[in-house]
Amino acid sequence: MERKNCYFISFILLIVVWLAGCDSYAEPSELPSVPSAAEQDHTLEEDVTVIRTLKIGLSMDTLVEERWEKDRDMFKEAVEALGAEVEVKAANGNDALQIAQAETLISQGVDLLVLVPHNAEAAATIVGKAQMAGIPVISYDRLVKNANIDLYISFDNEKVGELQAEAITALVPEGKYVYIGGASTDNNAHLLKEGVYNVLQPFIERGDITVVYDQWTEAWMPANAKQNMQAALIANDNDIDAVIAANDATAGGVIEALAEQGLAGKVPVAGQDAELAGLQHIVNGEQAMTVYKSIKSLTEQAAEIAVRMASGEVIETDTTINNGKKDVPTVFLTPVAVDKTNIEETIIADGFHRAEDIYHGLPNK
């Protein structure tokens, strides 16, 4: 009898333990929700969209000249202020290197490529590679020829040449002129020359002005510009009345050649870019004028457009320029002629250069 009671009690205990174990499991409705694989992927995609930063590639011809350092620094600052990143490559005037660097930027998956071409024709290869990868391209300051670029932003370089020639012909309406151009591979150099001759041609036709020397400057190098000016002086027995140089760097080479003959400050010289050395030449009377192109305005507008395009926005413009391949949507900014009389209200007022840097150590302040 006692054994039966033991069995009965054991049976009861087993039932109690079993019921207690059942209570430790939650009902299905109480289990935590686990998202499906599709839902997890969707959530990850949304997270990436939120945290991903747009990346702009900047492929530059060179950083040798002062102005291009300003372009790089100001563009980078403007893009970063808009919440994007910039990866910069500079090719030092080497076409093959610029193509290789651009390929690197493309392989890194930049959202947009900003291109300052060394060679207007060779750079078309870069544009083709970028667009095969679905990356839009902005041609910055220099037009890429025969390529399907998405947008071109620059100053009106033909107008720059006109401003140079207008200033010099006002000073020297008659006489022997020398034109020292930029690099023949740079489309801007051709536009500058067109603008200069737009103004000079009526003087030439009247016989008032004779262009006695006209030469391109390889790679825009001041040393090459100096050699060109030396050749012009030799060919004309130093009988030169005015010089128009394609930029302030080449104007510097011209002034060196004139100085060797005791002619610096006696022959008016025009440049452009408003480089510090050019402004100092102006203050010293060795250069007549320069053309100021507000790099701050250019970089800020280029940065805004680049970020908008990288985000997928289509930019429409009122102006187009045909580059041999298509009518390219174009944004033009306005250049300003600068001489000794308006340096402070233009260059200094914009913060492009400081007064103490321009006038430092110069007696003519």
Second form
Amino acid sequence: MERKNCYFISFILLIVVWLAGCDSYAEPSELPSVPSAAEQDHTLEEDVTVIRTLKIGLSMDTLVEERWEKDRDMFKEAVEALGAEVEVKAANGNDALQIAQAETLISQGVDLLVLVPHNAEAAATIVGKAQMAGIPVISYDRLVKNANIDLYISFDNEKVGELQAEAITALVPEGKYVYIGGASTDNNAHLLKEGVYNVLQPFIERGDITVVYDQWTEAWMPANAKQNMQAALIANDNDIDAVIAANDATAGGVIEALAEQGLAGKVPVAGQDAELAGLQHIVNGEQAMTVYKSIKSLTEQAAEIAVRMASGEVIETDTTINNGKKDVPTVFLTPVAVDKTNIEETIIADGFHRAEDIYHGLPNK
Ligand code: BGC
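Pass me the form predicted together with beta-D-glucopyranose (BGC) as well; I've looked at the form predicted alone already.
Full complex below, order starting with the chain above.
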């Protein structure tokens, strides 16, 4: 071949190669069978989806009461045992902070959000934002009102109130009662109160029981519960026969106020949560009962549902509860009444607290 022809053929070949490499000129059928950049990206994305670890966001109101650290740690452990990850944020009882923290979790791309709302109504903002990002939301322990949540898991809080009132009316079937409620911003506080009054109502109607004082406790704080109890004692010249407090922390505040008047141990007090201090109050006779809610069961069930839902599964439940916006699929766990007669077979048997911690330095054992 002549040298000139050879240059010409090389030039044509170069052009063909260049055209073949240029998408806008070549027909797809003419392209080599190497995947296009878009196809490569797609393949990569699919690979990533297959191997990526699911991430659950846990947005908590607070870690103040003893139970919430258990909730956090046991939930994390249960989710990790299922091969997923948890990112936790706690808002110190601050609505604006909880919203900002939830936004961070959403922008970090969590696959599902588990929400313990500080404020039942304000937290609807968080649910709206998660929904916009296509992230399902589970309302944990406390219900988010008027929001499009995907599932609610909790103990039957009305039942908790009923257990408290049943135990206290068995001890004090007649007399003057004080009700120290939880935070009015927490839907659970309303359910607890409903449960208490379900039981008290017939006693009230018969004239056997009079509720002489009934107040919410701002932010569930024991110091506020103590102030309320002091006010109840003053208004009734210390003539109080029984107290139902919405949890063990507020019961602690009540017991302090009673102690100031030399009445601790003389007036039965009910609480809930089976906190260590609550159980110690029971053992030393200053508190009549508490309500045990197995955080292990709650976290394990919540973790399983969260991971299944995060991977796209639709979870069906037997129960629904209306939160003002929709009938929310609901999982209810059963609370258990605990007094000094059954601490052993409930709290200790379950490993919720150790006997040596409950009875530590106390005379009853
Ligand atoms: C929970 C209680 C807890 C209280 C204060 C309620 O919503 O159900 O277990 O003691 O909040 O944190």
